Amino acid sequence: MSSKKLIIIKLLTAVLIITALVISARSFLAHRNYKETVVAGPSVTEVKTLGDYFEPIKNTVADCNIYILDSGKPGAIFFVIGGTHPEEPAANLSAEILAENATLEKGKLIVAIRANRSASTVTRPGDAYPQFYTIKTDWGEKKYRMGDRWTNPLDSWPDPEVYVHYPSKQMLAYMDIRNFNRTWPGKKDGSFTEQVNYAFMQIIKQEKVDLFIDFHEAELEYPVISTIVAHESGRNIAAMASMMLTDMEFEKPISMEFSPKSLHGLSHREVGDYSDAISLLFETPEPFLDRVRGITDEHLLLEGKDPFVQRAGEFGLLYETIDEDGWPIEVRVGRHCSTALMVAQIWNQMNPGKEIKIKNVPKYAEIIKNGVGHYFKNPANMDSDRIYYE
């Protein structure tokens, strides 16, 4: 081959590589900067940001919205977060339903839809995650960022060889320094994710939160699934909620588990230990996360149907059942919303005189019947001062 042909081949190769890099960079940038609309519901009296509670977070990628729903009447204060792990869409969608629909008649509800906002700006490298997914609404499709389990490496780098949790000094996997549910209660001068956790602890303390709820999803291969994980301070509420929901609302049971005292960094342990709030974590099944899954696409994410995961269940390799109906997003969001409402109901029974009364939030059966998107408002029809961006 002549030197002239070799130069041409090299130039063409360079052009192809640069073109691929430019296309990829534009795609990654569009995903990172995409804004999701949220219409503040009737009881939202104020929208703060995380940086209002901890100044170093202000105007960073972590500075998520904090929706305050205040009845104006004294009562209990609940704090609900979604988006701890943005690869678990039922969590942020459930939190958004609360922010857009809940009417508070007594007490106060605080909601964070994208708790680890940074993790929602990147998808899982090498796992072929879709960058976006859409939810059908009564007025069209609503588009969301798909995220990862960990804080974006662009915002937190490098990872250590071993992550040493603060303050327990327990050694965890290196990437858990970017795992929002392994870095509670946070550290004021710690890593990026530890500072985000610290900021959330300031909300809990400054707002005098009585009960904290962390929405999650889990793969069916994971033993902590279809459950309420409770700090010992919330065991009675969690146990009663589990029994009532299994008996009265859910087609498949929801269990209750104690937060392990020897495993640190998780919200259900550290929030309960380092604040006065009762701490609960809800898990729903998400086949999209299973290692044995097939094509990793938007259909699997939202429909929760996969023949490979179903086959693994037939061999007894899963901790939750799955059939041809799968675990669609309506079921998963419905379970979260109903569980939150049941916890509030039981709290009220146990704390007369300090109730929280939440109305107009759909329950499990309603969400399955009407779809998740039915409960999202069209921003085009709303006043601009009621529209916020995640």
Contents of the next structure:
Amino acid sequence: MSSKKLIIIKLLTAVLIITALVISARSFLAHRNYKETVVAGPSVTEVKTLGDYFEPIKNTVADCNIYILDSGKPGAIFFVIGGTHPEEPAANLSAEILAENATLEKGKLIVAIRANRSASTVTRPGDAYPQFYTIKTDWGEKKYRMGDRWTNPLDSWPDPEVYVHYPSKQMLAYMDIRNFNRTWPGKKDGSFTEQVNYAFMQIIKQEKVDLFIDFHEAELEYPVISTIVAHESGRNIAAMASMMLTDMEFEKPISMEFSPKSLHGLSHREVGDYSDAISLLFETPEPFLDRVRGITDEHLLLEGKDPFVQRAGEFGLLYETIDEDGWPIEVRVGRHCSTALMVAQIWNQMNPGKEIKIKNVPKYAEIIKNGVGHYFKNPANMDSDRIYYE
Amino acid sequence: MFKKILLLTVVTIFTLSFITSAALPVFEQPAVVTTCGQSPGALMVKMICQQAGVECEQKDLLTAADLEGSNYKTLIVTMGTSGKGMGAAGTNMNQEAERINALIKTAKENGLKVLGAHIEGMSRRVDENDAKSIEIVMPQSDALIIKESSNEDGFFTEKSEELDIPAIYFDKNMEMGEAVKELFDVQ
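Could you give the coordinates for the form predicted together with the partner chain, as opposed to the form predicted alone above?
What follows is the whole complex; the chain from before opens it.
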């Protein structure tokens, strides 16, 4: 081949690569900078940000909103977070339902919708994750960033050879230094994600949180699914909640698990160990996360239907059942909302005189009937001072 | 009079409908409940017993030595395992098997009756640890209390008949209290 032809081929290749880079960079930037609208509900008295509790976080990509729903009457203080793992949409959608709808009649509810905000600014292109998903509402479609399990490497890089958890010194997988649910209780001068956890611990301590709830979803191939994982301080509440919900609300049971004392970095362990708050973690099934899944798209994410996962179930390879109805987002969000409400109800029975009264949050059956989007308000109809961006 | 007889007949049929043919022994208080596999079943049994007015202590890591000189009259052992629970307790299935076998042996030597319980549904019947837990507890039990959803495939019905162990079944968790009252003859 002549040198002239070689130069032309090289130039064409360079142009193709640069074009691909520009297109993908624009796409990544649009995703990273996309803002989700949240309408602060009637009981939201204040919206702080994470940086208000730990200055170094202020105005960084991690500086998520903290919604304070205060009844003005003394009672219990609950703190609910979604978005620990932004590839688990039922978690942030459930938290958003609370922030937009809950009416507090007693006590205080604190909500973070995008707890690890950085992890919501990156997806997993190698796993064919969609960049966005949309939820149908009564007034149109609402668009959300799809995220990843780990903090965006743009914000935390490089990973160590081995991640040594602080303060237990337990050795964990290298990438879990960016896993918001392996870095509790956090470290003041630690890695990016450790600092985010540290900031959340400051909220728990400064606000004197009584009970902390961390919303999650899990693949059906994973044994910890459809359950409440409880720190020992929350065992009775979790056991009673699982029995009541299984009897009274859910078609498929919800169980409970004890938080292992020797497994470090998880909220159900470290929040309970390093604060006075009872710590609970809720799991719903998300077939999108299963490794045996088929086409990985928004449909699977929201409908939770997949013939390959279903087939795996027929071979007894799953820890949760799945049929042709799948695990739609309404069922998953409904389970989270009802479980949170049931935990509050049982807390109230066990702590007379220090109750939390949460009204106007839809339960499981209502969310299945009306859809998730029914509970999101139209920002166009709201005063601008009630609108916040995630 | 006719109404009373009819009512009595209905109640009798209803009661018998969830008890197998073998006669149920009456269990005495106080009871102690433990778990073969560290699932939260023992905690749930304790909470239900409290509501039913049955004196019951929960000891997830109860050992044979704990029974020596105690005043327990009934040992309740829940079947079904939890990996997280065993991790939390720092044990494993082999150690659990050893502990429960020794515990039941000592319980019987000390005149305690043994009640096997599977109350957490099919989610505690998914792997070989769950199967092993059932295999250890079930044949050594004087009676069984089983949640209907744990028996979806009829396993407990079939196996209890084969082993001639009386079993009482309940559907909803909140109905378990009635079953417990019946087992302990609490009015």
